[in-house]
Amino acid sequence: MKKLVASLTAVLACLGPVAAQAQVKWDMPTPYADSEFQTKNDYQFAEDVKKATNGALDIKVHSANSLIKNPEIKRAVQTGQVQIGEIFKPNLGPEDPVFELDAIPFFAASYREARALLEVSRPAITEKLMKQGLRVLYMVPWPSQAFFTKKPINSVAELKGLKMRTYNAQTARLAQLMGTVPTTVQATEIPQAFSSGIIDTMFTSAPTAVTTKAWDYTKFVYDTQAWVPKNVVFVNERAFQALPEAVRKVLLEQAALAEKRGWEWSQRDNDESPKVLVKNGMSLTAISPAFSAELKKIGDQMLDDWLKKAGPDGKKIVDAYREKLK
């Protein structure tokens, strides 16, 4: 009998790590398609977490609005409907101006500037989301935003009356200042919106243009390098705290690696995706100096508007950012 008990104890000890696999399952909605580098990074993060925890935490990524629609993802994570999610951070601008600072045109337009801005604004971003029960895991930028049109554009005046794709308050304001008609269109709906005449023009990253096969619905792309906005991945804090300490530690370690990898992939795609657009017949050029000056003036106005909304706390971030760039 003692031998039998000893044998069973040994078997259960061996099964312990296996039994722990998939003990906790999380759902992770994201609005973006599987082909986007952001989503690929999420899949890699989930795979690495599962492997590093020996299956104790199993995160299932649900891409392309398949589980939760884009505008509802943050609320779903807050309420615990899902445990973790990804959104475009500037979409949170109506809640607090700090979330949309990286989407102001020509303010932080290079990767160096985007990194500096994230470093000085991260404490405020993480603190504000934590107050809502959300822990920031990682933030990854999209490549710099280019300008796509059906016809050549050389000035703001030539845009008047065109329908421009928007996806948050900042891009809607930009559309208004450019004299275009703001038209809300999600990333997965871009091809149909262009083809059906719902929109005539848009700002977006070159990788998104490749994903949506922009050459099928538009012709001209201008390398404006307008801004480098970021996605944010966050987790419900209660769900995070419910994990064993060792699993929490692994989750944060893998999140740091996902952020580092995401920045590297973003810069890679920033270099490679424009080549794919040209290869497929699109016309890629820099905007004219006059057009660039007009857009820069609009960006300066949007920054002034932002500073008025953000108040002293916002000015501290902008001042710290400019000091860091020196």
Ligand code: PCA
Given for the second form:
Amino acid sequence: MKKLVASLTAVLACLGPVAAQAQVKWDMPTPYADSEFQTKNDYQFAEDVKKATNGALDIKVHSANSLIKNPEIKRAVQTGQVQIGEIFKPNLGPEDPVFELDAIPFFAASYREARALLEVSRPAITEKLMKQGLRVLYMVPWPSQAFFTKKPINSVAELKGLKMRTYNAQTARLAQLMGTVPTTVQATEIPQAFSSGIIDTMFTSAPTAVTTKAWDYTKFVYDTQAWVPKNVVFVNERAFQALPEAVRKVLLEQAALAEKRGWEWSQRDNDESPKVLVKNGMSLTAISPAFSAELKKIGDQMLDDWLKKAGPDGKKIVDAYREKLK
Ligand code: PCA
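Can I get the form predicted in complex with the ligand as well, since the one above is the form predicted on its own?
Full complex below, order starting with the chain above.
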């Protein structure tokens, strides 16, 4: 018995430093592929958190829908199945219009406008998610969304009847207003959707087009300069509160850095990715003024619809945004 106690004591002594540094492991699902700058930013965030906490918090990123599928990620974080996750924020539009304001065409089209919109809508977004037990860590925009087509397009009429890849309720509405047939396809499934003929044209940003090799299926890319929608990374609030205070502090600091870095990387890719598309044989042009005017009209209609849905709270955000841009 004495011997057993002695050896147990020895074992515990060895474990001492580890036990004092109890390691917490978190899983972080994201819908997007490893090559997307958003995912690279998540990996960097996870690595920086691990380093800055001396390994006390170890976040494992699960990319490309590998652990949890896109539509289930929010619920998985809410229920604690995983502790942290990333989604395309406007996907939450059907739940509350405030989440989808950044995906209305021509409402907040540049990075400057996207930033102003985030500043005025961040309190509402974070409060609404916190009510659901989700703490927002960072929000990073995708570059300007573009159309990818097989044939040249100079007006909305020329798109009529095409099968348009969309990624949420709002892009589906946009596709419908453009007279196309909306088909929801996850970013990771774009190549298969083109090759099986489910879609023949798509909306996305240049980086996602590079990731999915858009040149294999389409020839023309039209940069709409119309909307700069954001991803959101959130953490289960109970899991967050269960961390030691020092670790919580580091996590929030690193989240702020990840947001800053993500905006920089987004802007860098906004400049660089179109060049990769051209290098691979795609024809890149701005949309024609007539096409742009037609799209603007659709955007105005979508904003009207949005204001009706969002009521006085929504109008307050829109007014504050316009004020900020003055
Ligand atoms: N890439 C993602 C979201 C927006 C974007 O640029 C996608 O196409 O699904």
